Amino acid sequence: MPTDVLILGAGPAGAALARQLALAGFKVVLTDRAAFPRSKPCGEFLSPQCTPYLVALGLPSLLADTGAFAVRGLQLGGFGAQATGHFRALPERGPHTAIGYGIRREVFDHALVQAAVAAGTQFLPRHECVDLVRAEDGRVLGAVLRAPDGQPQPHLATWTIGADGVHSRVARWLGVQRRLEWLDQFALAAHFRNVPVRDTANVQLLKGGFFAATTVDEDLFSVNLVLPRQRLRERTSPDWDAFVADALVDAPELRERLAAGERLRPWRGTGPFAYATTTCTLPGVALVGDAAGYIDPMTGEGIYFALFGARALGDALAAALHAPADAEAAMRGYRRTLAGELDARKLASKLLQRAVRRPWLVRPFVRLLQRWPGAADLLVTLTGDTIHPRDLLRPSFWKSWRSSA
């Protein structure tokens, strides 16, 4: 008998989606192709706003117990200038939307995909999806997965769920994804320890990229390092070590950080990542998170985007399961309840993503925060996500925002 809901990937769209679901009482089968834990290169922030969807879904102490770092603020820097913004806690939203959190991604994923199983989610880890099983007139009705002995079987469900990254196979074999030629970009990640410890993330600006760095748990360092793949095909060395230091010649705030610090693993790349799709639902099956389309917003919003996904398509999810005949209604209120979110985060990204390539433009823009804290705040609480673009066309916003300070 097919199961109500089959979700391909066990990152924290998939995993946050699959506890919401059992939680419901649904049958779920979470599925993904690795073991966990296991680690991702990742900016490993989580933005102020993700705290209220991990207690919507019972874990109010999840960041605590895996012992994730308190983020207070965003120092934002580059060709010459620096300035530092805190997250402010709005009094209609609560005060923990005043703190993000860095946590390493093999920590935080493995943890809900605990929390998922623990509610009654069925897990199959080392799982590959290698196609989609699909009705003659196209509804897709489940996936074919790879088992760890090399057996590709069948699962059906009533619901597929694409959230399997940002390289999504689900999204391209529905022919929904496009790559965003424009932003051709990849990063290097890898941690550190023995790095001062701050309560501020970083953001380096450089010429056509950018450093993401922030303190994880066990106070170890997570840095990041996005280039556009022409920079890293350029490169004469294949020394990366050395390759990251030309970059931080350009940031030399970060550098100094760095000096003391000791790298505990290899360079790991990742990438590309701007794709958009041109739906993210179809009959029988729905994509969330990355899936659904992505442009790396520089500034950590990536966890957000997917915990926001998550709840917004189980609510979809529910009604739709609940009432088959009313599917294609709950899916549209999916579709709009995400542009509504997300569109304006993501066209705030794309800006930023090519101002950097105007250091003219950057440079006075950040020299202009450092002369206003205020501004700052307001810019780093917008991109904690506690703040919506639409929100400062509200006058009750700025009353609300003026009492916060």
Ligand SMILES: Cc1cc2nc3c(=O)[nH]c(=O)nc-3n(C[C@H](O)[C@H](O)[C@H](O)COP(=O)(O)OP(=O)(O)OC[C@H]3O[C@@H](n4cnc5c(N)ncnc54)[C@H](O)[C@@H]3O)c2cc1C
The other form holds:
Amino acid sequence: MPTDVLILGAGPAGAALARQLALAGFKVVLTDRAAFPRSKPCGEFLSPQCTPYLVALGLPSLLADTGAFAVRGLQLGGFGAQATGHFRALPERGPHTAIGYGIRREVFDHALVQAAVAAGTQFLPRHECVDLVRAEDGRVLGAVLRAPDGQPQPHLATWTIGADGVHSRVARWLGVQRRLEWLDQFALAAHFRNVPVRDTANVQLLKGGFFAATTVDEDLFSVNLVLPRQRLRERTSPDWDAFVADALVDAPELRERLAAGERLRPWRGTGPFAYATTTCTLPGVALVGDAAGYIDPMTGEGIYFALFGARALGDALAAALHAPADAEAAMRGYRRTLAGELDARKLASKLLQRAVRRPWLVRPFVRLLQRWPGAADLLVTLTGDTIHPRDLLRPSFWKSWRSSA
Ligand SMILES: Cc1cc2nc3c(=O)[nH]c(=O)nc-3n(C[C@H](O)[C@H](O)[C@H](O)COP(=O)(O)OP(=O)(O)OC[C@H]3O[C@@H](n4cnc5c(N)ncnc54)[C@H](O)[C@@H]3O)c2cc1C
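For the form predicted together with the ligand instead of the form predicted on its own, what are the coordinates?
Next comes the full complex, this chain leading.
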């Protein structure tokens, strides 16, 4: 039986898409250059709105089964001010809206891949995509995969999906990827133990960057430091602990919390990671998750974007496979759905990133949130993805918001 959908990359976007399509009865092949479980530099925070997407995949207990840690809000600090906001439970949207989760990426991503396989997906770990297969008219017909024995083999499919993350080669090969030069950042990530457990994630703003930290289970604390790449060039010592300690001077709350902490693995680095794409579909191929564009990890929404995109693309591919003559309309629907949900959120991320470069703006803003907890809750609930910026224009939203206090 020929492959209906070949998915390149088995992160949350690729694995969720694979499960949805395999459950719908399509022949799906999922590949990744890594062997699973694999880790990934990440804040390891799942926003509350991830939950309904897992439920829709028939995985309502995945987070409980994998020991995810309930996170109920966000402590935001920087430049001498601190405020805490909580995710609000909005009556008409269900109780999940009040809880996000900390979870190890190697655990979460592996569980999703296993769920895709359980639904009938054929998974090929350690198969790196090294090229696309194209027809003369440019239509993508499949991909060339390098197997563990080193032999590249073409694999044909009706649809080929680039779910290969923020540094997507598929997007580059298609010529649709553009790096956001002004957001030239890198991140360091590590796990600590012996850090006091709290049910709020922590974002500490620094000049041009931030720390993001979350408890991911009772004995594990995940820390990310994101800074302009210029700071790497100015670095005088090869010691990453000293580099991080230097940045912690401007995040005294977090420094205190980490005082007795023991780092469990070496710091891992990644970057740059701000990319946009000019389109996320072309004949025979589509992009999903970070491969379709990513801005920054400050608000911890990338996994939600991946799950949302996978759902929207899964619906479009199912329609396109059932009625090939209407494939272009289905893909147009995918592009529209993605833009409708993510454009405003990505714009908010860009504005936040610009604001962080202006401490004179951030300090009074955080102080305002400190004095006005309702505003802190609203900001945090927005970043939890259960409400959309356009909801703020609806009077019925404000009625529901007031009743959630
Ligand atoms: C520092 C940092 C912190 C973050 N913190 C958070 C957070 O706390 N919460 C949150 O929601 N999001 C966070 N994000 C964003 C989040 O990690 C991503 O948005 C999310 O992983 C996107 O999922 P994905 O499936 O699109 O890509 P990925 O998870 O990156 O998966 C892509 C997969 O493709 C595979 N691959 C790549 N190239 C190839 C190839 N050529 N052939 C085969 N396989 C390939 C990779 O091995 C990988 O498994 C963070 C990002 C960064 C950089």
